[in-house]
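A single chain, nothing else alongside it, follows as structure tokens in the form predicted alone.
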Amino acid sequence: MEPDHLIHVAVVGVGAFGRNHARVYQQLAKEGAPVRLVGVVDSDTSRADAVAREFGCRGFGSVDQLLTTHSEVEAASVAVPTVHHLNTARHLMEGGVDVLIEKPLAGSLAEADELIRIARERVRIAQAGHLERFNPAVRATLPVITRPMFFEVHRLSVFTPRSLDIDVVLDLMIHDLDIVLSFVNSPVREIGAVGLPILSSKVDIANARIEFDSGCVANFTASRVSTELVRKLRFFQPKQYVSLDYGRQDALVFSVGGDGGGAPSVNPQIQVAKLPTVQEEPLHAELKSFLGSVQRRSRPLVDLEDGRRALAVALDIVAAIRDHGSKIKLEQLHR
């Protein structure tokens, strides 16, 4: 593929988040990136048409219609509900289209394995949509990681009617599971978890404790029924404490001794430094990276194996929550 080859892209599923994919593809094109948004697909054709009008492309009611009309489509974002990820991505990849599949990658590990198999068989670029990997604060933190030993992670959001087909673990916590798994790079040894349904039939608030073979321990709290918006990750490693704020896109490093390169904090023995970041909308960075992989035919920064790894831990947490609920007879408490 030529370096400046114009990539024709589409977005399949243009609800709240899929619409953002269409917006950013159009934005990248305006900035001079070699991309052209040619179509959006949604089973709700009135929604597809509305988004298509907004971003200057065509709307379709099915992937079949898209591929029949635009055989030149080479890449697509898959932002349909999780239960449809496998069939939608399969259809696209078998049609010769590279895909970015929103998180969670699939509803089960068997479906995730099938997606991986199809991508390999069809020699397709396939990226998992773990957006926070592209957060400037996460990117800035990577160079300072040595040996993380303890994580405390909070992701709290107010209630919205979106994504209620899945637990909060697969909806929100999975972002942080992916980040911590990439930071620690060690197999999971043990998982304990508790969760409750509050405003939906699924688990809306959850806490999980994960112990890794490296000895690292990570605590995760995720809620979609909070009164405030919090997206923070903090971790300790030898002689350092790192505090990362996804929302503000910044990260602070507190170092013991004079080797931290920062200014003295309240305690003169501890240096504090703000890590240098380049502010960018994570979705902008993610789609730019995806298009780069499509151009170069290179492995995505977040591949399907990464998506499967995060999904496997998330599903283990969901199972641990279910086990805990049955032990304390949670259903009886809700009667």
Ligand SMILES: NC(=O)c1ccc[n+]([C@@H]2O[C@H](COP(=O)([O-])OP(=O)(O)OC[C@H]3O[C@@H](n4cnc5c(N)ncnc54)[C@H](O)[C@@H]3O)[C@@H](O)[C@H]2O)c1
Given for the second form:
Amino acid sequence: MEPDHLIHVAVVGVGAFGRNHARVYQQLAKEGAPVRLVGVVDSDTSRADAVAREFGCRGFGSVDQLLTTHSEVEAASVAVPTVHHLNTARHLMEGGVDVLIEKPLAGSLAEADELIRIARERVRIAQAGHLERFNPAVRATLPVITRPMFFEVHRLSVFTPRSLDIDVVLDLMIHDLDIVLSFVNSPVREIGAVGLPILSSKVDIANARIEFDSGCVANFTASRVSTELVRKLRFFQPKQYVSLDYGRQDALVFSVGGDGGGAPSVNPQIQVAKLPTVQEEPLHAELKSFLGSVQRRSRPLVDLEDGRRALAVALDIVAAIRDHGSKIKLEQLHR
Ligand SMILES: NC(=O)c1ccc[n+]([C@@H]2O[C@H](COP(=O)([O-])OP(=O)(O)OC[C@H]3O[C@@H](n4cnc5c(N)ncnc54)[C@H](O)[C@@H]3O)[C@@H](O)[C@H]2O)c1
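Next up, the form predicted in complex with the ligand, please; the one we just looked at was the form predicted alone.
Now the full complex is given, and it begins with the chain already shown.
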């Protein structure tokens, strides 16, 4: 690809989250990134037209219409509801378009496998939309990871009537599953979980405990019916405690002994250091990285295999919640 070549992109599905993709592509273009947003697609054509007007491109009612008018489209974000990820991404990849597919990658492992197969067969760059990997706090934490042994993760949000077609595990907890799986790098040995529907017919609040072959244990709590917004991940490893706040985009490292390099805390034996971060909207970093992979034809930082791995664990948690619910006779709540 020529260095000054503009990558022509589109967004398919411009509802609550897809609109953000359109906004960020337009922002990247304004900042001088080699990208041009040429169109947005939504089966709700009035929605497509409204978002297209907002971000100075054309609106379409289908991928077919987009590709007929703009055969030069090279890359697209897929932000339709999860049940439509496979068909939409298939259509795009078969049309020669690289894709960034929102999380969760698909509704089932069979669908995820089909996406992986098509991407390979069509030699497409295909990224899974786990945007917390691009959170500056997560990126700053990677170099300090040694041997995490115990995670405590909370992702709580207030209720909004969106993504209610899926359990909170696939909606919210999957962000943290992907992060912890990437930090621990060990196979999952055992899962225990509990979850309840509160305001929807799906599980709205859940807790899962995962034990890894490495001996690490991770506790996850996710809720979409909370009164507060919390997005925190804390973990312990030998001589260190790391506290990461996704929302604030910062991470603190508490170290025992003299090698932590930080300031003394309340306890003189413990030093605390704030990891250096540069604030950036994770979606901005994610789309920039996707465009870089498209340009260089390189493996995305978060590929479809990563999306499948997080989905597999999330589906096991959903199954463990069901098992637990039927054991304690809560099964009628999960219908
Ligand atoms: N990464 C994140 O943090 C994050 C956050 C929210 C949502 N998401 C994901 O983004 C996706 C969309 O979620 P949302 O909350 O924006 O949903 P939404 O319902 O607000 O938007 C989906 C849009 O897709 C359109 N659509 C439906 N079927 C279509 C089709 N076949 N072709 C074209 N358009 C179609 C709908 O008209 C709607 O405008 C989901 O996979 C969701 O899990 C990711």
